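Take a look at this single chain in structure tokens; it is the form predicted on its own.
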Amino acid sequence: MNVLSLSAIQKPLIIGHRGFRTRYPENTLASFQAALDAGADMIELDIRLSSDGHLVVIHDAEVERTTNGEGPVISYTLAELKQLDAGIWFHPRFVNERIPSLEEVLDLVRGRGLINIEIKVEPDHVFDANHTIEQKTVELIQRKRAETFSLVSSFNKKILENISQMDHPPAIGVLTEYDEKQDVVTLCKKLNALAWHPQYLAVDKNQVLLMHEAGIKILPYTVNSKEEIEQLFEMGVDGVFTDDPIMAIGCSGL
């Protein structure tokens, strides 16, 4: 079974962080569509579980910041989440924009680009016997035959470990914090990861060389200035997560 490979890509990837976040309400179909229309190679999104076990696209554990609702995402069913307005907070022209399901976004992206699915759980997350959110994510990717354009990432290393041990896992991206102290080359090799996703200020030329020597791509997040993107491209990174794909596409080397 084929999984995502970046080996044939000759230029740095432009990855729309939560879509086109500077101009559209984040993590919505409008935002993802705009990022793809702008020329982004990949879109990035965050997923959580609804109370009835559906994979929904939202960053925060609570719905207040990006919808007109209140309370934890996990307290809503998918149908209830679909009743919330996920666009009006950003601008009135996005009234009635909805929280999408992961399945909807996979359908949108297919044939148009790549997708980075970040699995969100809280620090006190309790794993059950079925590793629910990561199991559901992999099962959906397989059911939708989306392995060739999907990359699954998380800050939670247990989630990534669980995915790496599944039958026919999708490509994995290892997210790390700015001040995270560990041997990321060893960690990525252990997880058979495709890519390392560091906070961009933590990246230097030596790290890029070490990762590349190990056969691991490096995709820093979240870079929103032309100067910083150009510096990272000069270091040899394989792509950047950005809130403004048009700005990033305009940088040198593309």
Ligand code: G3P
The other form holds:
Amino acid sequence: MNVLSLSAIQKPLIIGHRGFRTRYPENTLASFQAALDAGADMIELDIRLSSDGHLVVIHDAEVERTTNGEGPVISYTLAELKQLDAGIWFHPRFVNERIPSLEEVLDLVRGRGLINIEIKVEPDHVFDANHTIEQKTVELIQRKRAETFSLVSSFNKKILENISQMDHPPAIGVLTEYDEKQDVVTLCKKLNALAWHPQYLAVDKNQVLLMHEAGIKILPYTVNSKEEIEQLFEMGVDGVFTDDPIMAIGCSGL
Ligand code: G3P
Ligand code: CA
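The form predicted in complex with this ligand, contrasted with the form predicted on its own above:
Below, the chain from earlier opens the complete complex, with every other chain and molecule after it.
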């Protein structure tokens, strides 16, 4: 199956960061549905492993901030995570919203848009021989035949390297922090990446030109003001991650 290609895009992509985070509880099906309904081209989410090896959609390593539970995500089975309320912390009308599995979100997005799956691991992450989280992610994308609409990213370069060396890897996005000083063209080429995902304040017009000359797309994160989105569109970026897709869709340059 062909992997995602952004070569045909005519305008910058609007990427709903954790769905539609300004108006919905982040990383929930309600949030992803709302972002797609609003017209986002792609949704972004964060994945982690449950204790029984399922890929679940949650940003933090602990469940406290975005659910009514406590403790590390990795200490819960998928069934236990599904008991938690992932919506009421945001607003009572989202009571009973659940932590989705990655598989559920792939089913939601299919035929409606694109998905950026960010693999989250902690700085002290220990790699095992099976590269568990990245291996499971790629296997799921392949089993669901989701290669054409999936882009896999991570701040962890070892995870990306492992994916790039697998058979038939999905499209790769390289995440970098604002203060990460390195030659990103070389890094993205080494990882055979489709896109570079920089912190948006680290982007300038010259860098956009360099990346485009190298055939690499630029998708800066996470931009929540109209003025800054329009400046990035002026520079020629290929899309932006935003918590507010409706605001971004209203920006000139689209
Ligand atoms: O993928 C872009 C952005 O989501 C990375 O930062 O902390 O929001 O996951 P964070
Ligand atoms: Ca993320």
